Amino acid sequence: MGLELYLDLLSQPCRAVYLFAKKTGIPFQLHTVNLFKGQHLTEEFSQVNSLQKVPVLKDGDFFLSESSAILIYLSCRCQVGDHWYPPDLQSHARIHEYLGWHADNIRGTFGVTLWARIIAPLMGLQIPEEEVERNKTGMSQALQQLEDKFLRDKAFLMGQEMTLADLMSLEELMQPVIFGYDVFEGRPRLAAWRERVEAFLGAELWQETHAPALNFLDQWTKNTLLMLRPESYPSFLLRIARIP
């Protein structure tokens, strides 16, 4: 049996997995799991991932969650360029170093714009302005560390070639950009890195991958978004409560 991916392209980690599979030509069957409609909370999806989260990879009777684990698995299982996940030990270590830092400093920080601007108001909530400003400060600090520690004067985060780290990083940074906060403004090094990553992936694939998020924003702008499903409220409230 072929590979199957359970994704919602409104999600940054899902977009990273989708971009990787598409760019490397890995054949897969796509199962769209609409988080906004609460499809990840169904009993059917719980059989796929009891944690009720996406992305999920299915390879025969093997199921795998977490985007970084999926990207590493695909890099090792499939015939892809070595540059994505270089085979030598120190390169592995550098990518894992970044992914560890990413989990603590990027993931969860750069998604707040969507929650503050769109999802919380749809639930009749308003995130206090001081929390929004504190989040912007956190993003600014993380961006500076990303530049100083990882990007420096290189073309990509790990060197002169694209790796999994670039995919994971850029997709998180794109989330506030899509929803109205340009984190690249005033940061020419990061802006140039973004352009290199986008050029490497190609304009057509980039547009295809981000179309669902842009469509979501367009529906919100035109007041045509469907209301959140009641079953989604508990998990969404928990996410909002975790905003520092």
Given for the second form:
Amino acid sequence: MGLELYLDLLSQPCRAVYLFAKKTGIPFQLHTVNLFKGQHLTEEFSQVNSLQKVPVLKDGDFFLSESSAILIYLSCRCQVGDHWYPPDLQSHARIHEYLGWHADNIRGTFGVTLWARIIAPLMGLQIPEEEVERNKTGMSQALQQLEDKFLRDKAFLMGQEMTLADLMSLEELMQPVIFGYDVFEGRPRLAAWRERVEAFLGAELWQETHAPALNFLDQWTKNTLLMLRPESYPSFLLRIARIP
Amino acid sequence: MGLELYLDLLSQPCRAIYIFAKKNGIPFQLRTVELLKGQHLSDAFAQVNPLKKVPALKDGDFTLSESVAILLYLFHKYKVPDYWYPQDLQARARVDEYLAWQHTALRRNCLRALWHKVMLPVVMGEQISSELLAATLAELDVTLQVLEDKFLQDKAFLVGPQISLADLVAITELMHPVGAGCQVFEGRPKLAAWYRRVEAAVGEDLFREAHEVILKVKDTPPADPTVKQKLMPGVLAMIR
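Can you now output the form predicted in complex with the partner chain? The one shown was the form predicted alone.
Below: every chain and molecule of the assembly, starting with the one above.
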């Protein structure tokens, strides 16, 4: 039995996992879990991950959640280039330093645009302007640190080569960009980094990975987005309440 | 120059690193950075970690921040038992999974419980509404249940029969609400038994030594107003 991945490409950590598996040529069976339709809240999906979150990896009878854990597992299990998750002591530590910082400063911050602009209004809610502004300030501070502390003058976050960190990071930054807030504006160094990552991944894979999110946006713009299911409300409300 | 660790045992990830280094006989120079005195905000410390956070590690001219990265660096650099971060691919993935999960779940809840219950009202002199405190503690309760049901289950330790980095990171987090006076083990016999196993695996003396500060946190004197002013922006960002 080969690898299976439970993903929704609307979710940024899922896109990082998808890009990684595709780019490195790891064969896998894709199970799409539509978050907007609340498919992660079903009894069936709870058997896959009791935390009701994507992404999830299945390898035989082994189930694994958390995107960074999945990326590390795939790097070690499959023959991918060393550069993704370098084994030498200091580079290895640097990746984990980034992942720790990312969890605190990037994750949770760059997803807010989608919630504020699209999902909350669909639920008849309005995210207070001060929260939106605070989120923009948070993104701006995180971007500055990303540039000054991690990217600096290097080609990629960790050095001359692509790593897991670049995928995790760029997909988070793409979320507000897709939903109408360009975080690269006025940041030429980060914009050049984005171009390098995109070029490395290739236009075809890049487009394929972002198509579902762009399609979601398109449906919303045309007012043809399906209604939210009532059973999704509690978990969506909880997410919205978490916006600082 | 040997290994230097910049820590304040008031901070939960610092305690995990302290215990790991001591338990495994890793020689290091302890550089205490007193958070409540704002020492992490000094220019001198910014040379070690420009993000102005503890823990930080310095090994020759290599500096490193973020607790998980530091624990893994120590694990790989020194000869320590394999069970801390098992060689077995799936067991190791379980440790990584836990470490990623706790970052956005247990970590946040334990931190908020301590600050809302003790640090803000007692040390910073900031009133916390009873609704906010109740919500914080309710959220902590939900997360503790996940820790027990999803991660611990019926195992001796979080990822299997032996202690790992996951247990160390988890227990040092839980001691935050314990220090704040929350009964986190009450009505949770499985979690309570796990706690005793972790304490025994670490060694009671070392465990006590590492937690002396947090267990007396309620006696912390109020912060000096000028220091408080310096600390508050960082505090608010941290517990938001």
